[in-house]
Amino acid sequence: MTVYQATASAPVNIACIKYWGKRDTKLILPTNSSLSVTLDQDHLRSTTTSRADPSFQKDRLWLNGDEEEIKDGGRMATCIKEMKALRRQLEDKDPSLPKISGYPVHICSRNNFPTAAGLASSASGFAALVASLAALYQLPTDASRLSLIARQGSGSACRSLFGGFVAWQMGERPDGSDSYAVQVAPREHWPDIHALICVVSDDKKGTSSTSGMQRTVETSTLLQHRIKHVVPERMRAISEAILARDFDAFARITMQDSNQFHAVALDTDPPIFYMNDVSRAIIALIVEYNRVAIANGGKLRAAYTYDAGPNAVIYAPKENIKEIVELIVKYFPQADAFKDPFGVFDGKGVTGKVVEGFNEAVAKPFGVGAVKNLIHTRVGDGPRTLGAEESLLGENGLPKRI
């Protein structure tokens, strides 16, 4: 008997120009365009197996080992329905194809990082879902077309369907047909961009992105200024910086946009606080690190950015990552040794120190655990279709015990 199954993985993306605000909550149409860096799946990914079988009673989903309800009309149900419809179109055109669009599906998904902790788990999760269903249904669809569907699961998921540097074009049409992701540049264009993620908290957020976003749209006057006057120019400028591999311009725009996003959250009524004292201390350290570089005749050497949570993502050319790790560890000692996937420390340990000329009074040292974990990664590729040996479902169509 033929088994109709496919497994795919998809990456996390972290935005430099933030998406915050929807003009249509059902279709997930944004109030502004956004731009992100796709991170390496070797370190951060969601993996999803989808199987279609006539013996299944209904569509079912397991996330990180627990079964989740697929609510009628909900985001997950919408994505599955849209993907089945694309398969049905193929079957209608070619009667020889097996009619698997009518079969219920079992879907099993796992993240290798904390869910709902400000690390864009929904983005990689919905991108992996769409990528695995596209492989299952053998759809000849391009990534931008698939991004239209992933967007309806989680807005930023549309950007995780590409590697490298990715723009989500907000579009103008009410049906959302022109609101999709496009690649600005592949990772091979600027492979030198690395990221250090400082996990400040892996707890679930107090204010979810969905509810926080809606409150901002309803109450923030600063958001309206951002939408009309700020983001269009930043999108143009950061795209140019990426194409020119101009880190100084890329870093400046990335930090400015992170700051403005959190200012918009603060301008919401009542205000939303996603950053905490640890987050703000990391900003102070990066600002001072950059000040020293500029004082010595150089340019910006690192860029911080924060999504809707306290975790810092620091973008930098690979050559600066060693100094940045030393700096962070000096102020935020780690319980565990730094995992060094790219060998920047040549097997030597991290001692925790600052660069010459650094004003150590810009932040106070914190205790062990204030930054729970450091993840060193880099710009990465888009979704991958995996082999049968990577399947998360057993022969019975239920999740394997891991």
The other form holds:
2 protein chains.
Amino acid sequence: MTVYQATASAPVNIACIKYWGKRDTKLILPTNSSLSVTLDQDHLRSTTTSRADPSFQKDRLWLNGDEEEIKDGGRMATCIKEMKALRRQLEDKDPSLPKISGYPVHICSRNNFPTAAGLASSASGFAALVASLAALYQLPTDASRLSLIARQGSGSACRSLFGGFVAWQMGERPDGSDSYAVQVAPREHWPDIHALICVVSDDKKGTSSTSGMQRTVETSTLLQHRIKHVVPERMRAISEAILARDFDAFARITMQDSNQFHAVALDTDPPIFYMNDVSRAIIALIVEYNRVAIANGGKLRAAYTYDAGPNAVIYAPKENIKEIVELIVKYFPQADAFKDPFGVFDGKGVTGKVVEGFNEAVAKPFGVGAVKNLIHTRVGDGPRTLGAEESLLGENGLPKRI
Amino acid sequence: MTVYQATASAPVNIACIKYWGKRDTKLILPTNSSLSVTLDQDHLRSTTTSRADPSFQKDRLWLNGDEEEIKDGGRMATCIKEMKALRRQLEDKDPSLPKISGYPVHICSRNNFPTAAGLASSASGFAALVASLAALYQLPTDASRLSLIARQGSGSACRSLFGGFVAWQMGERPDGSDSYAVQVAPREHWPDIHALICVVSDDKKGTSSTSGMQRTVETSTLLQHRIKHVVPERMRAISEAILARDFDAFARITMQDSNQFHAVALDTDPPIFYMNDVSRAIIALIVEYNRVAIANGGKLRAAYTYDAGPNAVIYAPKENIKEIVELIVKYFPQADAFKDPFGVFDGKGVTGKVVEGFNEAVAKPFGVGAVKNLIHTRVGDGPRTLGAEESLLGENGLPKRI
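Would you generate the structure of this protein in the form predicted in complex with another copy of the chain, following the form predicted alone above?
Complete assembly follows, chain above in first position.
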């Protein structure tokens, strides 16, 4: 008997031009375009196995080992329904294809990073879901087409359907058919873009981005100006910077847009804060690190960006990562040794030395644990279809024990 | 021999609609109008004695006991020069007046609150300077006219020339002659507006407001929208709220404008942060305190506002101050007992009890010292001319030893 099953993995992406605000909350249509860097799946990924089987009773889903309810009309159900519809179109055109679109599916998904890390897992998760169903259903590979469906699971998931540098075009149509992701450039165009994720401890439960962004749409008197007048120009300028591999321009726009996203969050009533004192201190360090470079006749060497939480993601050319890790570790001592996946320390270990001319008074050192963890990664590729040996479902169609 | 000397005190003011950005840095002309509440001089004030004497060698100034240089062309020199010019006009018109405008002056000024409290002392300081010189020179009392001069010392000082609720009209003329303060309503109109100042400890040296606001003017892509489209409407609405004694509207606009000021500071490149985790926690407490009131069918009961630093000023009708102190002290334990100048605790002391229905999880308690001090005050009157017994200068024309 044929087993209809496929496994795929999908990457995390971190936006440089931020998505904040929906014009349609059901279809997840944004109030502005956004742009992100896809991070390397070798380090951070969601992996999903999907199986279609006539013996299954209903669609079921397991996330990190626990079964989650697939609510009627919910985001998960919408994605599965849309993927089945694409399969049905194929089956209708080619009667020789097995009619698996009518079978219930079992879906099992895992992230290789802890949810507690505070990294948005919904983007990689919905991208992996869509990618695994696309492989299961043997749909023609059109990542922009698939991104339309992932978008309805979680807006930023649409950008995880591509590797490299990815724009989510907001579109104009009410049905959302022109609101999808496109690749600005593949990772191979600019593989030197690395990222250091600073996982920041937070006591405070933050406002969810789903409710937070709508409160901003309803109450901020600055958001509309951002949407209409600031973002379009930034989208153009950062795409140009990426195509020209101009890190200075890329970094400047990335930091400005992170700041502006948090500015409109703060302009919300009641105000929304995602960054805390640790986040602010990391910004102060990067600002000073860049100041020294510019004072020495150079250009920007690093760019911070913050999503809807206190974690910093620092983008930089690979050659600067060592200095940045030294800097971060000096102010935020780590319980564990720095995992050095790219060998930038040449086996020698972190010394806590800062660059010459750095004004150490711009921040005060924090205690161990203020930054819980440092993850060094880089720009990565898009979803991968994996072999059967990577399946998360056992022969019985239920999650394998791990 | 006649001694030409006068002493005056002037109040602190805290803005509800914030001043941030100059269109002329020399004349101190703002990019938008602003509005403040004058606080009671019984609690916070600057006191200044000015003496004109032909035997003095030159103009001299002492601030809190230390002599400060009066720099040629500096803000202090400008204020003194302009006040002498007003005196000269009087002397020219009325030859019977003593010609004291040509005498050098000695000026001695003191604040009754520590500079370390982080309360902007330049507003009350320049207002007291101008008020004492106006008394010395026996100028006709036109506070708006005097506010034109105080403005050139420190922008927000112009608002300290009035008691009650005060607007600084930005004006349009390049020479600044229409950029002055006017009284929206005297304290007697709405004496029930009280204020609780939470003095917040800060490790970090903040960006000075003078340099910070110009960086915002140069780099924020949101500021112009605020200036042109948001502030004018808020000025109108909050003036109306004050005249109607509508605390709900007053509080809402005050909080929104504090948030937006900090939003445009954050939208600056590099970003400017004045609030820290303690400031954020106080906001969370006030938001929750108001939420409970509204859930019970009521209206806003308190409004936070933050200037260019981490200190919170909480405006509220007097009857709510007790609950607010209870709330703040519960989360920010105090080393010293609450000084209760208005007797709101009836001698019974703070219990740390919160209002019913309050979700205590909105913030976590901090350690002693995170909020260093609580000052309870209220809306107050404008500058006062004091008697000779209050003089800060001795008979020899030098500061009295204190």
